[in-house]
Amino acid sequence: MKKRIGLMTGGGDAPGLNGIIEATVRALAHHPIELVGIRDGFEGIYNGSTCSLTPEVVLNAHASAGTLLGTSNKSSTKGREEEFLKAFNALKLEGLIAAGGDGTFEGLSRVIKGVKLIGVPKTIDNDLQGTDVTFGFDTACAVVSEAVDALRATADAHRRVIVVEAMGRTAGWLALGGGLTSYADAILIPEKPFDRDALKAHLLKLRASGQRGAMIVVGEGAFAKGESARIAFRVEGSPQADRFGGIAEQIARWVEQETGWESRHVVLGHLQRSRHPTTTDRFITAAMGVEIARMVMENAWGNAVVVRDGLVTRAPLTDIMKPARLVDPEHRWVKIAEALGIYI
């Protein structure tokens, strides 16, 4: 008799989620396992919305962004723990494979004693503890880098400063990675509040040197010294209700006022989630799917599949249920940026 195992994707979508789904399904195809897809994250558990996952259903899904199961970051288990466990038990699953970020695992930590769980850390923000890197980050980082490369041409054409806003919430990995690899002129991240006077002096120096345009990459949660991050709006009921945004426009107006250098801003937003996965993210998710299958067959519940020292391996689930992993202001990427003359 086949074991029924659930597979769920929660939180914001990330390039590579479909790779996790396809690789897991294909690696378990010849074992006595029935994989049940749970639609729309926690909402699918509460609503009992599922689908059958077979090799035919997932064929070539790995090449697409998004998630064929759907996802949501609006539902939580807080105050609904008993309801969640009752709904989960009604699905008659022997275990759950959950791919998600900090919001998903914060929610699952409340019901962990009632669910056999394998965790798959996922976020384009790259801020989950317990793993060296999360799939989706490389792809999202490429979107930021390629956007800065492209926008530099129009910045130079019009003698403008263009401020590019990257996602990341309180973590600056995306802004740092995308800004560094595109050789942006300035990178602003939440972990290192910027000095307005120093940034102004840096831009004026660039302009005086004859540089026609300049590129600034800013993480959505970044802020100046003595100030605080800008909250664009709130999503009530979400594990992460505060949504950051608006800093790029604010900085663009400030640059123009303070330096006289015409400025524009671009918010990349969900473009960072919607690109097809890079080969790096495809390698990671293929290896993760194979490891997840091994974990299911070995009944290795209570563990997560992670990347450490360049290898896909497993670790205690509690390792990824910790506070966000932020950029160390002394991180080697920060030092490289400084050595290249980039303001950070």
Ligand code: F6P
Second form
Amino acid sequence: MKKRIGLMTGGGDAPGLNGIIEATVRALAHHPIELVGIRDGFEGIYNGSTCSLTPEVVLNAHASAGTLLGTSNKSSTKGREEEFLKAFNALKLEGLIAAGGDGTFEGLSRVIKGVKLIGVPKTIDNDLQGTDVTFGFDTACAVVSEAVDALRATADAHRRVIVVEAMGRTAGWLALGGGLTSYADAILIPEKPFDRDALKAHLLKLRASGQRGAMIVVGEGAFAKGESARIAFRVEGSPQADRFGGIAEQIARWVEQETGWESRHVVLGHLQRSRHPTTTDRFITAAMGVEIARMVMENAWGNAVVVRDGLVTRAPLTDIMKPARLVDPEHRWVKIAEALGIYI
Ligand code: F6P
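Mind sharing the form predicted in complex with ligand F6P? What's above is the form predicted on its own.
Let us now look at the entire complex, which starts with that chain.
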């Protein structure tokens, strides 16, 4: 008899999720395993909404963004632990493969005693512990980098400063990675509150040197020294209810007022999540799918598939169920940016 194993994608989507699904299904195709897709993250468990995952269903899914299973970053298990376990047991699954970010794993940590789990860390924010990198980050980083490169043309044409807002919540990886690889003039991340006077002096110096336009990349959770992050709105019931936003617009207005340099802002928003995955993310997810299949066959529940020293491997699930992994202000990327004359 085939073992029934669930596969679920939870939290905000990340490029590469479909790669995980396709690779896992393909790698398990010749084993006595029935893979059951859970629709819309935790919602599918609560509602018993599932689908059959066969090689025919997932063929060539790897190339697209989103997740063919659907996802949700709005529901949690908090206060619903019993309901969750009852619903999960009703699905008659031997175990669950769950791709998610900190919200998903925080939710799963509440029911971990009743669910055999294999964790698959994913987020464009790159802020999960226990893995060197999360898939989706490279693709989102490319979106930021390409946007800055493209916007520089109009910034230069109009002699303007353009402030580009990157996602990332409390972590500055996306702003830092995208800003560094596009050689932005300034990068503002939550982990290093910026100094308004120093940023102003930096911009005035660039302008005095004859530079026509300037590009600033700001993480949505960034803030100036002595200030705090801007929360745009809250999604009640979401494991991480605060939604950040508004800092780029605020900085653009401030730059114009303080320096006289005309300024605009661009919020990249969900474009960062909705791009077909880069080859780097595809390598990671293909290798992860194969490792997940091995873990299923070896009954290696209670583990996560992670990237360590450039290799896809496995580690205890508890390694990824930790508070967000933030940018160390001494990180080598920060040092490289500083050496390039970028304000950070
Ligand atoms: O965690 C991923 C992420 O894209 C964050 O970078 C961002 O702050 C948040 O999700 C946006 O959430 P939503 O899709 O609910 O707007």
